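Only one chain comes next, encoded as structure tokens, the form predicted alone.
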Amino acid sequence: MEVEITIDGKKIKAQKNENLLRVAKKNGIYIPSLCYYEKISPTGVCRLCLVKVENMRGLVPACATFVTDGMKVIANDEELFELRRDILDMLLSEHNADCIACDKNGSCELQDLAYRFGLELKNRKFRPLWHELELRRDESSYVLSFDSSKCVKCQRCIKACYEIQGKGVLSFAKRGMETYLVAGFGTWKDSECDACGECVQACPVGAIVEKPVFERVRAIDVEKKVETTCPYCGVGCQIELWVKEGKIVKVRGLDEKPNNGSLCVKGRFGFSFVHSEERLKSPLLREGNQFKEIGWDEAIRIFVERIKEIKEKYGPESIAVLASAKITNEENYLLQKFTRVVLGTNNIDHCARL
């Protein structure tokens, strides 16, 4: 059911019970937020998206408010700006603002907000408190690093783990300023985390980051981003490769079908093979105990000749074909058709794991 609401004097059409913050974003009206993440349920903990709604008592978080017909909203005025600025100032006081050496430098949502609200060090009211809290680091994961001094307790990682991946590995321990993120009942390595990296993608700051595959790299150092398809299986997950000096340094899941940003551990972290010196780049022909590189035309010719010889001498049942999870479903279909119709055998199997 379509309803009409007003935000900052602008009349807007929206669906009844649609999320107010999402409606504002879709219509080009800026409301700051940090804990809001479209893929998870509203949390409402950062309080940066507070707005004024006619006939509603006090200020309400836009991310946890749903539109109704005739709703009148003030999303931006001087009072809201100052309130949001003070809330952001408090968040920054508990945050290790070591932006220069942070991997997230250049793609940090907190950094962007601080810039937008003019909260460089000289303009802050609240003194830094983060160094007075117990620092907790967890480097036990094979692919992830956690630094509690940069965590803003937004819960995006916790909800992404539970609501998107269905794992529920992450949670908070302790309360108040001592609150910190924990995996399972102890370290990341000993938890049930399967290293999908959904928490890395959801984290708005540098609290959870990938461990470097080649070297540490900041977001601002990335020279280009390439959209492509993950090569690991036939699902066709869409990915974004972050490239520096001709090398892939990070992988992000694209918010496109079929994966909608999610990736498995291989798709997100298993890209070092691209630049491996041991990677095969051309067919190899065995000559005695040695291999020599040959071209594809020669390789196909030799393959055809040998398959014909084997089939004529030993029959089609002497041949077996092993398909791959790294090619598409369509290619696997063609391979089984080739095996059964051309080679004349049903000896075909598929390796589902790599």
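Just so we're on the same page, rigid core means the largest C-alpha set that superposes within 1.5 Å between forms. Residue numbers count along the first chain shown, from 1. Keep in mind that what you see is a predicted model, and the values were worked out from it rather than measured. First, how it differs from the form predicted in complex with its partner chain.
- Rotation of the smaller rigid segment with respect to the larger between the two forms, from C-alpha superposition: 25°.
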Given for the second form:
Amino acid sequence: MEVEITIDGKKIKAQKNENLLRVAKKNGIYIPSLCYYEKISPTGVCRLCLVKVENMRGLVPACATFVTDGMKVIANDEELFELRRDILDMLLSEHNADCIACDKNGSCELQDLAYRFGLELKNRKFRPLWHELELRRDESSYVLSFDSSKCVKCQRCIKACYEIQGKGVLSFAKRGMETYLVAGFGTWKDSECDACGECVQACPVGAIVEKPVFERVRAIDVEKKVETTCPYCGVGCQIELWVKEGKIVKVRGLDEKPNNGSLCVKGRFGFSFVHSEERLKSPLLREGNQFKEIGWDEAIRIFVERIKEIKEKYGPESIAVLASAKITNEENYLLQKFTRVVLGTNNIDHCARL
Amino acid sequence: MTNSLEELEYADCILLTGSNTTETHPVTATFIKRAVLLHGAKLIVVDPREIELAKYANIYLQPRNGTDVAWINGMMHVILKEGLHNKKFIEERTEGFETIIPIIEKFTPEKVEEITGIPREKLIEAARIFATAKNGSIVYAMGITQHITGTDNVLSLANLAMITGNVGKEFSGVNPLRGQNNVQGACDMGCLPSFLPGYARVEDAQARKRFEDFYGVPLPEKAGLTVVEMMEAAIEGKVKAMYVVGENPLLTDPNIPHVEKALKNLEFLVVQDMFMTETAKCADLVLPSASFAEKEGTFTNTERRVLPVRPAFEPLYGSKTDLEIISLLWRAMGGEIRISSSKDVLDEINRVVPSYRGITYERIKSGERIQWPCPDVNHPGTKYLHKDVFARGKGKFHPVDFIPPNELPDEEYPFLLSTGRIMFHYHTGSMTRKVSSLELFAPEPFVEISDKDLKRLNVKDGEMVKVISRRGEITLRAKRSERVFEGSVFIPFHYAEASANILTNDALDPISKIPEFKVAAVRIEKI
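I've shown you the form predicted alone. Could you give me the structure of the form predicted in complex with its partner chain?
Next comes the full complex, and the chain you just saw is listed first.
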């Protein structure tokens, strides 16, 4: 049902029970947020999206407020700005803001907020406290690292693990300022983590990051992002390959069907084979028990000679082709046409049954 | 799949069988987990191994390997006896219902318990849950199909879907999970011995003529050989040359010693791959091909969605894309070929494959991800199949009786072996085993054995054992597992150093020609 609401004096049409933060965003009204993540249920813990709603007591988090007809909202005023800046200031005092060597430098939601609110060191009310808290690092996973000094306790990872992946591996330990993220009963490696990396993708800061495949890479170092399809199983997850110096350095799940951003351990961390030194580097011809490197022209010539000879001698049914469940539709189409039209046989199959 | 992956999340009941989804299709498993955890769906898991999803299930049934027809018929027995079948759907949408009744009547819960080991109360409960769900979805994979009765198993599941009216609507249907990124596409494109592109039968003269007219040449009339039959023909000396593109039969096929003999018997073996695979090592000529990240084209996923493949860079290390290699070979063979890009090929596919007619290069380029059938460029694609009418008109019931597996344990080979994948590796590992982090997660082969059997064998968790079948033997580490039942073992087939397929049986389903990977008899020896 369509309803009309007012935000900062602007009349806006929305669907009843739509999330207020999302409605504001869609209509170009900025409300800061950190714990809100579209794919999980609203958490309302960072308090950055607090707004004033007529006839509602106190300040309410926009991310956990659902619109009703005639709702009147103040999303931005002096008081809210000050409040949000103080909240951010407190978050920063607990945050290891050593941005200079952080993986997320340039793509960090907290850094963006601090910049927007002008919270350089000289402008902060609260002194840095983060180094007084116990540092919890977990390097035990083979694919990701956790650093508690960068964690903003937004719970996005915890909820992504449960509400998106259905795993529930992550939770908080301790209370108050000492709260920290824990996987399983202690370490990532001994937990039931499947290493899907949903938490990495959900983390707004540099608390959970991928371990480097070749060398450390920040988003800002990436030269090219290529949208393609994962080559592993039949789900066909949509991925974005991050390329630097001709190498796949990171992978993101794309918010498209069928996977809506999710990936598995292979689809997120399993692409270094592309750059493996074991890749075949030239056509090879058998000579006894050895292989000899040959050029493409020679390889093509040998293929044609031998295949023609066998076809002539034994007939087309003496040739068989295995197509591939891993190559593209276009390649498979061409290969079956080649087999039937040029080789003259229906002896073509692939590992659909295996 | 008759449905879309996203529909799984909103089914009221999911019957999952023969699929260890969390490991083989991890992202698909997230839809199932969310259905259970967030939307209150009922999950029934039927699998010889107590897989992770069994923990999410309302009810878990553990049948003996290869007894699927029995428990599916048993569920239908209960449904009919209790009058829970969907009479309206059966009446309006199907035919041959009466033909299955005599067989179904035989499969009483008592008899099913005897064959499968599933306690009768559990079977009855599962049947009630599935039959009373508003929208029930059946999800399966190779655990159903890789049997000599693979076709029977699938027909039985189709019967179950039809008697409960769970097909042809949103959230409900029969949903096989395809294993490889483009196994659906390879089938759609006619890389099958008895089908031309778009599933036109090779032996149907009319269908063939359509392609002959289009290709401008007469096409071979007789259906060709399937993978396993090719190997047999190579041993017999009938097949002399093989051209293997991006496949590794020396790890994937059953009864490896037999495959090795076949490949060695060839006069000319060409392997086109990214790596020196086990099969490539046997080749006379090896052609280096490019990876997915170096090519343009499309893959078709398990829900019939045609997805874009885009190059991140040019082919590495002097390799060429498969498209380029095939084109080069074609021209060198003296053929005329007017194709220079994947776009040209897709244009042709649009013209000859009716279900792909509207899935054009331009639409894919603009970001559309369309599910076939898509008969024209304005068609949005098809979310779920068989709405209102089945492809053949009415859904046909097939009476299916239970046939035991080809090879069962005996005194000499007392254990039931099944094989499959694990999460951290993929198929023959030619890609994943070169990724160091994935190797850290799962560095070496293992055999899952129950605690009781370990004790009986006097073998400790982690000790090396020999596993022996009638075909051969392998040596690998024993792993204590709560997933397998007493008397059964499981081995992943990714590892060349202890290839599970040295042990597997190459008995085939007579119709689909699929090998019985999921049941073989083995013996385990302490070293």
